[in-house]
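Here's a solo chain for you in structure tokens, the form predicted on its own.
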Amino acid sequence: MKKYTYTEKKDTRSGFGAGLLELGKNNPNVVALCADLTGSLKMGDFAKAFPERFFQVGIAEANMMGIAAGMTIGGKIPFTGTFANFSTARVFDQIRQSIAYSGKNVKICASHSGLTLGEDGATHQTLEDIGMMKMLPGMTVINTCDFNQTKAATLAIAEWEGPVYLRFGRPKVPNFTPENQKFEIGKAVVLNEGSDVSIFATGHLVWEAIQAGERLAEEGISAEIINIHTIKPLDEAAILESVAKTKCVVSAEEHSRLGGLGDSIAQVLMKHNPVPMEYVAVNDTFGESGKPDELLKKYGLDTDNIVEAAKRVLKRKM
């Protein structure tokens, strides 16, 4: 088993404010747009360096993504900036009939999603974003694990052609991907090879989901670990070839259990290969306010609970 290692721990929205700046730089049709929370998507530096490029537009999300999907019609690629519960809930007609039905090129980039929002509480964490943007014809869906991922995937979004939904936070995550990785969207990273179990992991709970595979080794469980940064087109090629060797799943994410990664991956085994399975995730409530590691563990979304959840599914298995 593969062991990983960080040298220090950032916040995954910092990791899209670097790629936003870098994109500025190397691609003049990239512009940006944000609804009043300039600092806290990191968007400031990109708002210093290219200030006839940089739309703040207030509180008003439906407004910004009206707008974002106008640019696209003059060749430019907009990337919009609010926490997640404004991306998606409170914009989701404006998303729908604007940007997603005529395909427009607009990255909708999302911070403070999930339970690690932490102290804002209920009605700024998002749970549901996942399944809402998911079901959209046409859109992208991606959930970074850590800094360096979340800077890779704001380059890659650049490049491909239709909407996105790119997912990230705010606590300080540990940063254990490579610098320089290019990012392929829609295409799983195998990040330690297994037999027993495979745990499919996104965003946050891809670290857990490592530390439980080496929890899961002491034991004498050999789990194979796989990132699913990108739930929406689905690598269903890399789940299926990790499901024939192992016969039982793990789905570990922080939103619902209810319309995210886990329903997806249910899918594509009840069509392909049905085996038992187990998901870590919210299990169809709201958040409360708290600090971030607390709520993971309340909720059900930490190591302990992916190792417990993969013992299950093993007995389940047997």
Second form
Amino acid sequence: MKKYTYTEKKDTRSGFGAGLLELGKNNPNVVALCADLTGSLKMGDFAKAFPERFFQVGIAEANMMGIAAGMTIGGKIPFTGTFANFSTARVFDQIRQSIAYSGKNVKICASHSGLTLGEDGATHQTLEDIGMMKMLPGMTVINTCDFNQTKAATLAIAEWEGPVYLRFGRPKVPNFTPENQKFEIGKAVVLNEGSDVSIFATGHLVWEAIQAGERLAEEGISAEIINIHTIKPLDEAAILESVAKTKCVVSAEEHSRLGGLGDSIAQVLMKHNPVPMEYVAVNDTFGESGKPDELLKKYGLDTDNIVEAAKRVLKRKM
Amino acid sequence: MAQIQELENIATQVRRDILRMVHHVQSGHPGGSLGCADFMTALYFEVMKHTPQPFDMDGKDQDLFFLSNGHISPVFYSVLARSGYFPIEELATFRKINSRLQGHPTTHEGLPGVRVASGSLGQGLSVAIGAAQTKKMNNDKRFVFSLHGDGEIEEGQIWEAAMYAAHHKVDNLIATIDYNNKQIDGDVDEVMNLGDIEAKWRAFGWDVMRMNGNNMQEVVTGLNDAKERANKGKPIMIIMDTIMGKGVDFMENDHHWHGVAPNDEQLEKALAQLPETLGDYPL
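Having seen the form predicted on its own, can you show the form predicted in complex with its partner chain?
Below, the chain from earlier opens the complete complex, with every other chain and molecule after it.
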């Protein structure tokens, strides 16, 4: 098992903020809108450096999505910022009609996704956003795993024509991917080559998957670990290539088991290479208040759960 | 006023187009379309500076128009075709399979002249504001126009947008509400009373005007006046009094014509009241 280390833990939302600031310097067409969460989204540096390109919308997310759609007419590249729940569920129809169906070049940037925002509880813990966004024709859906990757993704989506949903989060997590990496939209990243089981993880659970891989290695199980940062368009070739070797799959995501990464992978397997598969995802339930680690454990998303899922699926393969 | 007479002639043909389009597929929204025919004709044939061909989505150095109440697509399609955005013959494909003229306007099928999809109500004002702000950022001095239904302003997003446009001084935006006091379920006053509509927009910080939307002279004067009042720190809202079904006596002021197509006999009766001025498109 390849060894992954990190020097510090950082929040993915700060990676977004750093990327946005860099975009401000390098791309005059980038504009940013925020619905009264400038601090939470780490958009303050951009707002301070480029006040003429930063638009405070107030607590009015529906309006924000429409304004962003309109701003693309004339060549701007708007980045909207609010929590994941208010970036999707609250404004689904605005995104659907004014952005996706209208084919507008808006980048919907969403912090506090999944359970790990913690103590605020279920009103803010959206576990349905990947599903909603991936169902929209033409929408690109990205869920990054650490600070460096989120920064790289933020830079990459400005160059990508079309609407994008960029999902990241609140807690400080190991920053283990390379600094100044090139982010390739739609291209899975193989973190560890293995032969017994494929673990496809996204977002914060990529680090949990790496830890699970180490534990499995100690028990003599060779896990292939792949970071699926882009859920749509899905890197089907990478998935099938891995599965051809391992012949069983674990998916891991901080999202409902209904409609997320697991379902996208299952569709690919069903069509091309049906093999046993286990989901590490939230069961059909809402979240609750708690510390991020406590929540990952209680809702079945931590390292232990990935290890157990891998062992279960290996048994099914026999 | 030869020019006004000319515009009125165009509006009459636009009304024929609306009725023939809706009748042909027995589907669509004639009432609001007829009521806004004068306004839309004035905009596209007199007031706006725009270049139909080649169509430029970004509309640099052009006035832009956004139809927020997308269900009155027949009037939109008619003025777009008649002003040169696409062949007039294409009006015959309205609401049919494989057509660019969808039931509600969309960019998705690539119809020139449409810059955003609309139909789900309440979204167009935000889009128009965003486009207006981009014009400012691009130092583009042209205007952004938008049209909204009176029932549509029951949507909450409209008021989010109203607050925002005043706060950010989006004063290159000229929005209009088609105030015919009719929505699907009946009179707007009865379905959801809008109260003092002028006072509401004024209280939100807009420069509010009022005009009769079925008097061509008044519409042209009003829209030109709005352009004069622009760029003075406030977004502009025109409350436009219209008559639903205007131009067809048995349709006027009757909310049942919101989304109902005339039958053969009714079409004949209606067209008899609207002389063919520019030539009908072939069916």
